[in-house]
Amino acid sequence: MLRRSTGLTLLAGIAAAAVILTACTSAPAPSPTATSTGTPDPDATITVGLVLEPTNLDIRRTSGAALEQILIDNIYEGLVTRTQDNEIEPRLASDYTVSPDGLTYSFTLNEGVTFHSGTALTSADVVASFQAVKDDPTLQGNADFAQVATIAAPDAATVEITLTEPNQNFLFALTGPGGLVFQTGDTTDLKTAENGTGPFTLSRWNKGSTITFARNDTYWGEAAGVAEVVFEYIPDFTAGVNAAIDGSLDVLTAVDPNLAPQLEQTGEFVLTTGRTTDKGTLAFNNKKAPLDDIRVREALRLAIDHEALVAAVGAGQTMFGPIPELDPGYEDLSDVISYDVEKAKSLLKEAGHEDLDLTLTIPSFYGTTVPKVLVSDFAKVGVNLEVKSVEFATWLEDVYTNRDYDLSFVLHVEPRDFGNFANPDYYFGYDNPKVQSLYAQALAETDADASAALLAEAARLVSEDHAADWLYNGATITALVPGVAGFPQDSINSRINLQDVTVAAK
């Protein structure tokens, strides 16, 4: 998950999701969210345990999963949003059309939408919000608006956006922070307060402890199912489980797979396993010897027992290419690579590296499970792996900015981020003109299926070039008390839409 305008925008999210999701096994099919056994209580409060607290609430200027997770769809809304399956659907827009040439997007606004301040939403607010993103490189989503030519409001209920060239990802980009709509001329201090259009309002923020939302009783759409949501921030996984068991929480997200049995054994929780676009990525520095040799990169991938690694981590599934199952262009690429120690040794010998010393640079919050597996697996093929555990700020400086590394490990959690492999300036240092051409074609392709096919072709090339290794596609475990219904289970590392959540009356 990294981006800066296609890079650093989500760097803080890496930290967020990294802490949120440290583990991943062959993920079972998603189980249904807990079903209420009683009548929903409209006056209920639901307490949700999360891991990483935001540093401030200004989602326009601050990146990271910690903000998107709670604010998008709950406090702030865009013209469109996305489902847990990463499908795009209308939100503030009642409907939209895209011209056959893929250049013009026309949106019709829902009627009766108001900001939390009481001011009615008009197309002028949308135009001002989007124009700001286009013009201000410090705003989240600025790079996604690079191909926007004009943003216009033909009338109070219509917005038209014209691109300079087709971009298959543009509508999806509008589901992120750059596509959120803010009140024109609003003077609210968005670092500590809010003025959105969503089904909840910010009630209070006890920094270092909790953030509380209250139902917006003047919401333009269907009212939220609970009167209040309390997000309780518990960065320690064991403490989170203890809080759930002692009755302090109704929902605990990001359950450590190794601690999940403690919750199951109580018989008081329903545990769900959700899908994500989290990619546990073992980055190779493609521009630095000996990783600039494809034989070395392939050997390292062959040396990894991915099934065993996933089992050690605890929740998720193997993946063998850069596109996860929830994203367009996904293809099972397990035919590209396998676990083959002898072949790995042979390739290293051929490359002149029978005895090889490499360093793995990893942010310290990821723990030791992945490094231990890699050290053990690489040792079997004659590779001595030194693990360099660093603070995240150091990782950003050394790895992401200065490219001073051999191998690195982070969770890339953002959906549809394949473009990182089409960017030779990204910290992977991977430069394949054919991949870059296919990616450009995929973006310019107006037919979604044809675009996905081009992405799949490009992703296969990336995997065949062994540009990196994808250790696992993460899963997330959520524990709920009986009576909670409608709580999302997929993709909740990036957002938790709480509008339809209910709690049964006691």
The other form holds:
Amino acid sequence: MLRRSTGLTLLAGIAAAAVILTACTSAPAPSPTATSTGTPDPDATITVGLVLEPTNLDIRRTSGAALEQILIDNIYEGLVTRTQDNEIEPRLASDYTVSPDGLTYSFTLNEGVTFHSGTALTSADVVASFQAVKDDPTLQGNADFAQVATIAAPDAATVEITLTEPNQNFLFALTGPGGLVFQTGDTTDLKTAENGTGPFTLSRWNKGSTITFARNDTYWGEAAGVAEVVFEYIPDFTAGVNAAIDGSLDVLTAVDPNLAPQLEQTGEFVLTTGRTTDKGTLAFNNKKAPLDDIRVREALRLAIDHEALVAAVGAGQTMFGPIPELDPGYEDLSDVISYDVEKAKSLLKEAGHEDLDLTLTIPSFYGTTVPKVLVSDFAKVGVNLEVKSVEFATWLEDVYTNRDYDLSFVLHVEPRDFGNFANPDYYFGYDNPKVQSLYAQALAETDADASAALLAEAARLVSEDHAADWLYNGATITALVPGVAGFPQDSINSRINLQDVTVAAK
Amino acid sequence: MIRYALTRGALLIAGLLVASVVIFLSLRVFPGDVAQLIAGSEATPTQVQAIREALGLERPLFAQYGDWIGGLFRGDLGVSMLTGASVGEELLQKAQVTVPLGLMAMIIAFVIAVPLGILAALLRGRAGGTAMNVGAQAVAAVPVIWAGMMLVVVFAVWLGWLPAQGFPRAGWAEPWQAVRALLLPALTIGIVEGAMLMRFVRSATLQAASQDFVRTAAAKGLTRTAALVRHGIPAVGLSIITVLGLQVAGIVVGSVVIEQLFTLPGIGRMLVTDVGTRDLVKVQSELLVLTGFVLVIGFLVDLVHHVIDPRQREAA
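Right, the form predicted alone is done, so what does the form predicted together with its partner chain look like?
Complete assembly follows, chain above in first position.
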């Protein structure tokens, strides 16, 4: 899954925590004014500014980070969920066990869970939801259920899933849309309405403008800290900052790093920087000449000044391999590639490409910062880069489906998506049997640490093959007005869990 | 008169039919489709194909066009491929933002252009008149988006008088808030369109000044200015109506940009979003409604002209 925004960071709840966090990052540290940590107001409404509006609300059938970001954990819940650090934790399940052979997953459901319709949740609802994902290829997560053999409900509070072979990623897949639980036989039109089990209900969707959630007062767990949440969709970064400054927002997510100083200058916001699994990926068409030549790919990577690029983007950090810090198998791979213009030139000469014309296809919403840096870096080694900025739908057709491209840039935001480099049919066109075998072993490995070690080994191979370049690991900046507490900080471009958020009484 | 209206009406319908074919076909040459967007970038080709079939994207173009036009004749604008919601209903909802925005912009343009245009004509040849003329030319050349950003900086960010973006959640249930939300965007379009209109009013006034009947009035003892104000300007009114009609198209185009900038949930922003998501049925109906709107305004302007202007009536 790709995300359409220049990723930034996250956010924070309390001013003190924010100060410490921002001080640890390269982001300019705010000088927060004394934050009132007054008594939380249970009747408060919190207004959150976001960039990308969902196209519809049917999370079962529509892909997109915008949808997952607001719906999962707030409206819909799965048996398990993930924390801001991408750790898996129980949600609708009170507990779960995995058999030593990694084939059988047993979940015990929490008591007293009800859907928003008032109907009690039972294990039969879980079985029906999962069976549908397994059987219906148009449901999101269908591919993740390929190795599911049976889904059973031995009693009303237990669900048992057996796999045909162990899959280290299966539990994580259950934290996504495929693992959400819906009421059996429900006739709600999920495109515009909902019937989840979460701490919020959908009260209104004004398309092109706002989505409003209200606290679910009959929630089975601890009730949410605010009465109402309004998501205000503002696709233009500058307009978002203006809206924050004129006081219409309590929180602004995905602040453009270049605009962050404007918010800081007002002295009315606390800015936080959060980690993400966003990988600013410069894809090489590995199947197409001259990029099928490893010397050309290495030369392109050597030509990029990654430090300068991160500085130009304004937030985030360098990364030199396919796995980001928040995912299993992460390893610092900075020894694989350096910034070396002379070496790049000699490699290109050796490959017979002293003068090379390449095209970079990039979805238009990413702006011009990254292409500008690449054009100038590549020009220094004799590569003339033509930038082709296209709409996302066009990108999907030309690059993703038809593989008609030389270089492409997108932000791959999905956690644990290393498998794309083990899939020769993915648009990277990267085909290394050794990587594929290591990845298969990593999935089949039941011990998490051993699995991560195998992933790390495979990731190193991918980087050494220069299958792509990773321009940066995105960070996400969030601006909060003082008084907002408990707002998540990391990974908020894929999950904004609002249950614990509070707003101080004014 | 009736014959003129019928002929002109037939032209209107022919124009709409041609527009429908052009709109339908031109959207088909876009790369990318809504099925791939729904499925996402992790989907298999089989999954995308299944969605494509479910949406009817695999059917022959002729059948798709027939469905759409057939629906239009029954007053059905179709449903969104993405949300299944009625396009007609959503258009009506978004019109509650765009139509008042357009009207406000038009009124502002009018209020700026008419007095200033006449004044500039009266001051012709003097320094003040030249300055006004040059000023209008400069403002008319300003891109709407830049004018909008400047107004936001001054009135929303510095002065904090008006909201920088958005429309009240309750819509027109909060009339004052709704008007406040539309004021800056309407000013933006209104000032730029008003500058264009002002230049037109000026030249139309000057032209009127050289007409025989004004000269006759002056010969009867009125001052030049008085002759112009009493006899020339009423004659100018007619051509102003024509130009205002033509400006409807400009305001529709301006609203696309301005709704994006001010995050207003109107027709312009809906259109941009729907093109981006390749929601073809929605886009084609929206475009046809907008085209129809502009054509109908042109039709009405022509009719009014025909009724008011005796010379045209004789010619027809």
